[in-house]
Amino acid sequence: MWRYVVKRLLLLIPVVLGAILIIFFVLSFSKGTPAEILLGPGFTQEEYDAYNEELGFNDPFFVRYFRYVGNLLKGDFGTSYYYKTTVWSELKDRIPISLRTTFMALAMAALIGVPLGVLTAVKQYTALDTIPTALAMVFAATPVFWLGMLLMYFFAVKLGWFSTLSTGKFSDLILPTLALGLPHAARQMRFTRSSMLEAIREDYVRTARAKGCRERSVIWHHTVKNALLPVITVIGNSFGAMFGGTVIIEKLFVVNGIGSLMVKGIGNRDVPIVTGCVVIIALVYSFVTMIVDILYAYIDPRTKARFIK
């Protein structure tokens, strides 16, 4: 098991390096320079070039890339072009906010999607199957930003139950959590339903029924236990997608998390800020995926045996 963990940790290196390379490439060769955006109009080209030189933006692409990687290995995320402070000082207070929103959305998606998936599979071809499945298809196809705007319009603007701006209260996270979690709840419901329907048709389920086991026991002690194994992987992957999805949600609901910081950094061509955000997202996603795989190994003895080998 430890050999597997070490291998997964080593795989983080090319993942992070690749993410940094992509961000550097996109921001370096897109239109405009940090000086033009941060200083604004009214300056000469010489002044723009001098400011870019001060930021180190005029250096060759790979020089800037390897310099950033070298500093990152020392724990230095660089200095923000816009804030004039270290990138880590901007990230450290925003990461917990994004993680809290993501965990709340993930918990809500699992608590809604998994039980509904079990229910629709058990009640197949009934109203308890048709209606939730139809709603799940709608929510799964609904863009997160559009769902967020609908929730904000009805519950914040029309009904006045929530604030349209983040004030630091716990209630301010309810609408972002719903907007982020409902599409994933729909996907988890559909996946759980498919997994349950496949498990229900297995021989061990027919054998349990032939032995006279009660239907509730057959469903919860035999079918659900085995059907939820692949669902764990889906939930883990959902966490990574949600954590990256906070970029849209936090900007929409004005939540001061890592997502809103990244959007502002992109607008300002603040390469250190954007790169730092991407590195954090890549690390969190990779760690969560690794943890999910380890948990899966402990739940499923067959998977654990393969890891030990």
Given for the second form:
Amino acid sequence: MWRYVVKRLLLLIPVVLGAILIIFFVLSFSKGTPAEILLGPGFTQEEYDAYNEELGFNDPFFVRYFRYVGNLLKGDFGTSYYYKTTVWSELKDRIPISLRTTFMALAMAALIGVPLGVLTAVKQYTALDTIPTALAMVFAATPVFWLGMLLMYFFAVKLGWFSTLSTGKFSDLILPTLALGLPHAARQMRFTRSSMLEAIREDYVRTARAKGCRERSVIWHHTVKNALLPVITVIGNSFGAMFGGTVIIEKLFVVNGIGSLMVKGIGNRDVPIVTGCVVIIALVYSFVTMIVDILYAYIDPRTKARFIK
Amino acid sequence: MAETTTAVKKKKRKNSKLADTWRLFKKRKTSVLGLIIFSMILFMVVCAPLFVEKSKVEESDWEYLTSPPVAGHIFGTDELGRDIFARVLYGGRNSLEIGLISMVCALSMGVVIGSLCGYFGGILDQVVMRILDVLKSIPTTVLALAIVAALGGSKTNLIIAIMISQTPAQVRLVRSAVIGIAGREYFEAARACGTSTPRIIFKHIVPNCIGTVIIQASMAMAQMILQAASLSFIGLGIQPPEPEWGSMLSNAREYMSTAPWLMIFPGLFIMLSAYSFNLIGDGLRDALDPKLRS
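Form predicted in complex with the partner chain, following the form predicted on its own:
Let's see the whole complex now, leading with the same chain.
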């Protein structure tokens, strides 16, 4: 097992380096050099050249990339063009905020989606199946920001249960969590349902029934256990999509997280901030994916057997 | 004479295959509903001039500023007195166009790269798969956002961003479909007979993959419409005053407490479009996936 964990940890390095390379490459197409943005209008050519030289902007692409990675290893994300502070000082308080929203939404999505998926599969072709399935189709097609706006309108503006702006209180997190989580709950429900339906038709379930197991035992011990394995991967993938989705939700609910920092950074053409945000998002996402893979290998005896000798 | 009979027979067989697909698709009532919803949206958007003149999109009606739905403005008006109905219909042209073009581009890239990787394997496959692993570590919304941020907000850049961020998923899908076929007996048999590579690709791989690709096209279209709307919502994408469903919602957020109708209609159209494509995709899966046929 440890061999697998170490292997996965080592695999994380090239992936993260590659992700930084891609982001660096994409953002190198940005219009305007840092000097243009930092100096503002009305600068002389000498000032411009000196500034670019000082920032090392005239160096070749790969030199700048390796310098960035080198600095990153020391925990230095560079300096923001707009705030004039270090990128890390902007990032460090916002990462927990976004992570909290994402994990809450993930927990909610899994707690609603997975049990409903099991229920609809067990009660296939009854009203308990068709109604949740139809609703899930609607939620899976709803854009998160529109769902967020509707929730905000009904629960904050009309009923006044929550405030429309985030003030840092726990109750302010409920609406963003719902908006972020519900479409994923729908997706997880649909996936769990089809995974369950597949498992119900397996030979070992037929064997269990033939042995005379009680229906409850057939469902819980033979079907659910096996059907939920692939669901773990889907929940892991949801994390990435949700963490990315916070960009939109934080803008809507004016939450001071990493997503709204990134959107502001894009508006200010603050390349170091945008790079920093994407690097953090990619790092966290790769790490979570790795944990999910290890968890999967640990739970699934078939994968586990390959690594334990 | 003999030739014409074979031609007729061939035509009949082709027709019956299409009819077969339609018969299976029709069985699922929700998919037919999806087709109806989408046809209606498409008709309204494409034939928008039948319902309302194009000039209404930017024309202000000063007597009706931020007016709720009334006769003459059936979806209401915004803070500048512009007709929401006209903006939703003409804005839909932008939204659906972005979704359609980026879907076709991403899927074509997926088909070309995915089938090359799946068929030839080896170093090419290894290299592409590692690049995809890296791309997978950045959430699609964030990647698309970074691309539009670098290129600047416009319709073309939005399409490029969505296409690039969605291509990896399509490549993986097509690749695994091709690998699945390459493991089948008929494929082995064709190779053993000495069939040429192009013939194997066009006679065996393409016809067997086409179902997967068509199903995916429908599902991907729903994803792309949602993605395009969210990027426009953030303000990257089509720039005002040009209408687009996502950017209309972004504007509606400011007037939420006083003018909720501003957010209802554009959102409803985004949702219904994505919903109908998901339903159609489900129906196509029933009709085209040979695994489910038995």
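All values reported here derive from a predicted model rather than from experimental measurement. Here the rigid core means the biggest group of C-alpha atoms that line up within 1.5 Å when the two forms are laid on top of each other. Numbering follows the first chain given and starts at 1.
Relative to the superposed core, Asn58 undergoes a Cα shift of 2 Å or more between the two forms.
Leu283 shows a C-alpha shift below 2 Å between the two forms [criterion: core-superposed Cα displacement of 2 Å].
In the core-superposed comparison between the two forms, the C-alpha atom of Ala241 has shifted by less than 2 angstroms. After superposition on the rigid core, the Cα atom of Val16 is displaced by 4.0 Å between the two forms. On the core-superposed pair, the CA position of Tyr48 changes by 8.2 Å between the two forms.
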